[in-house]
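Next comes just one chain, in structure tokens: the form predicted alone.
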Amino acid sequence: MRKARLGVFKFTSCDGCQLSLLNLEEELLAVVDLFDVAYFREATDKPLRGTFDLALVEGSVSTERQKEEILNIRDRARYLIAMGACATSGGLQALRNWASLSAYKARVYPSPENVHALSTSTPVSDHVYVDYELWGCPVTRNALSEVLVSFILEKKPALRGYSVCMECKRHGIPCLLVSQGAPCLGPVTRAGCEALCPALGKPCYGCFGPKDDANVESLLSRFRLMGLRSEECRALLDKMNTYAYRKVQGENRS
């Protein structure tokens, strides 16, 4: 049988999700057996040619050139999966969506005139049709394996749609919000991390993005009753999934 052609693409991101693919270790050999890795700059110098059965895209769309590139990838790919917080919600760099890009550039770069970027950082789904979104910062090895195997088996990935709170319950972790009054985002954040931070006594900070039907405003109201100021509540959300959380609340970017 012909192996499925796999392409792995990077936009504006830290490379962490691509590294999750390389960190599959023993499972990586199975990936090579099942897929023809036709394009993956982290692992091979093969040029971009032909079409792909599956495209994994990491990173947000942050430049005019990337807007053109994602259209080209969509045309080449039978299925396209956005992987990681940057590709699914614009990433940490989406903080500029509600700020001044020129002010950011002037403060960070010695020659801001040489930085050519869009005023917004947006998820892949804002530009092309995405067949599946794999959330996380970074994505986990188990979730990535599930998605790849599901593609081969032609089935929907069996990933969780519930909140981090359910993972805390399964692992017997006391609720930090109730027992310690900690501003934990677990109730509105999708599962997938196995409650890593709560297991270490730290409140969830939302690296897997808002779960389906997340009632973010209700949780923020609870935080305000606990004594947090509105700007402190906003700061809890303004991290790698800020764009997704603000969309849940119905905010429009500048």
Contents of the next structure:
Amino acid sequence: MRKARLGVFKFTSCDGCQLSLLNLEEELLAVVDLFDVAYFREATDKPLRGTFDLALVEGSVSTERQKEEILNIRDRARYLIAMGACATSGGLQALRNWASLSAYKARVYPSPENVHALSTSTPVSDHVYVDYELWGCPVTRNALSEVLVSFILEKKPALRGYSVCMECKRHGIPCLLVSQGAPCLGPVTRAGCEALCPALGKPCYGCFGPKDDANVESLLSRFRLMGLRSEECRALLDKMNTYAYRKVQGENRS
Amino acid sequence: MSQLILWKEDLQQLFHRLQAAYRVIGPLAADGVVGLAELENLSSLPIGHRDRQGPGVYRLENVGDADIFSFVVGPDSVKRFLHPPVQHPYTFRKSRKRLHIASPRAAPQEKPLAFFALRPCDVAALKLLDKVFLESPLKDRRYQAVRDGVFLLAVNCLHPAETCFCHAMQTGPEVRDGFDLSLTELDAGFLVEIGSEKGKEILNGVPTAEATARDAAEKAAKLEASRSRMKRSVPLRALPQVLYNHLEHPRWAETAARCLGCGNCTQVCPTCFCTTAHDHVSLACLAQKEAQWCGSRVRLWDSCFSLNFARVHGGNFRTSRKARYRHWMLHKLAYWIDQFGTPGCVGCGRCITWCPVGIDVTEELEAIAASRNVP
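For comparison with the form predicted alone, provide the form predicted together with the partner chain.
To see the whole picture, the full complex is given below, headed by that same chain.
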């Protein structure tokens, strides 16, 4: 039986999610056993050729050329999986979606005319059909492993859509919001990290993006009652999943 | 039932008697909350602490209270020990020819558990969990393995939190049955009641005195004061019908606008027992030559507030938060009554305290029950 062809692609991102894949360590050999790693610039120098059974896409769509590239990859892939905050919600670079790109460019680069970027940074799902989304900044080894295994077994991956609070409670971590008044985004954020930050006494800052049916407005009302100003609330959400949280807020209001 | 007095300095002796025969689980302050953990000695109790609780707020303060049991319940309950949040009921291995499933028996416990200073609400919760896991047609073996031989030392509640409503649910502040020993903290000592042979036996060698009528009067007065401090009420006699009559009450949508759907209420609830299950297979296992695949079934605490909870083949029958909140309250306060003859709520107030936005189940129920003519 021929091995499934796996492609790993990068758009606008920091490469951290691809590194999560390489960080599978002892399981990495299993990946090579099970898949024909046909394209993966972080790991091999094989050129882009042919079709893929499974394409893992990191990064957001941020340039005119990338808009073409993502269509090309979708055409070549049986399953396309967006991995990480950039691919699932536009990433930190989506902060420019509500700002002036030319002002940013002029401020950062000596020759801004050489920077060919779109005025927005958008998730892969804004451009093509995405089969599954792996959230997180970066994605976890567990989620990557689950999706690769599920592909082989032809089953639906067990991915979490509920809140980080559920993981806090499973681990017996006292609620930072209720017991300390900390502005924790856990109640509106997707689980999957095993409550990494709250376990270390730090409130969740939402790197897994909004959970299913997140009620962002209600949580922010609570934060304002606790004494946070509106701009402080805004700053809590304006991180790597800013675009996804803002979309949810739009839905909450309508 | 005979009543005895145990002097406060002799509580240590009772504790040692328990420790000799049981793994003693009791209240332990850590990270700013009273949790439940194995107690090494009596001095690890959060003596002199008060837990200030309100809707969405919990603060543990050392106020130097003279009482030993001046705090009540934190987020954890016996549920964590009897029905753990993560379980692996069985493992499986498939080769080309056969599928092998192994359900390892829970490793026999070295010592059974003793719950030290369990509150009346949690004694009631344990009885409800027993109904679910042991009195149903399908018994939960894992639950039973831990449950068998458990010792319950109950402590009556004299310092209820603002969120407590056991009085309204008729489960407290005095424990009525289902315990081995119960203590009521008086000014000079503890009034001890024996609830079982096991309880009587553990008192062997612990110095006690016969309680007097004055002790009994002090206990009654303290419990009455405790009752009067609990302000929340629940229209028990109107249940479950009052909820069935108001399935389309506008209040459901108003609450849903506040509800985060985060599931905290269900996770801290001592009687919420729902789980989800999936099969975990590792990459390494798939790459093995001798098996096609292998792995384990994973059973996790779940919540009816999660969107996927009600997803079945072909659709999801509770897609709105309104439907999910309503389902939760109806399950607790209506379906339970139909199924088990008693509400699934014990009035511990945890869901009120640990709701990040402070939704109060008694307030919601009151709003719905008050307007009897609204559909």
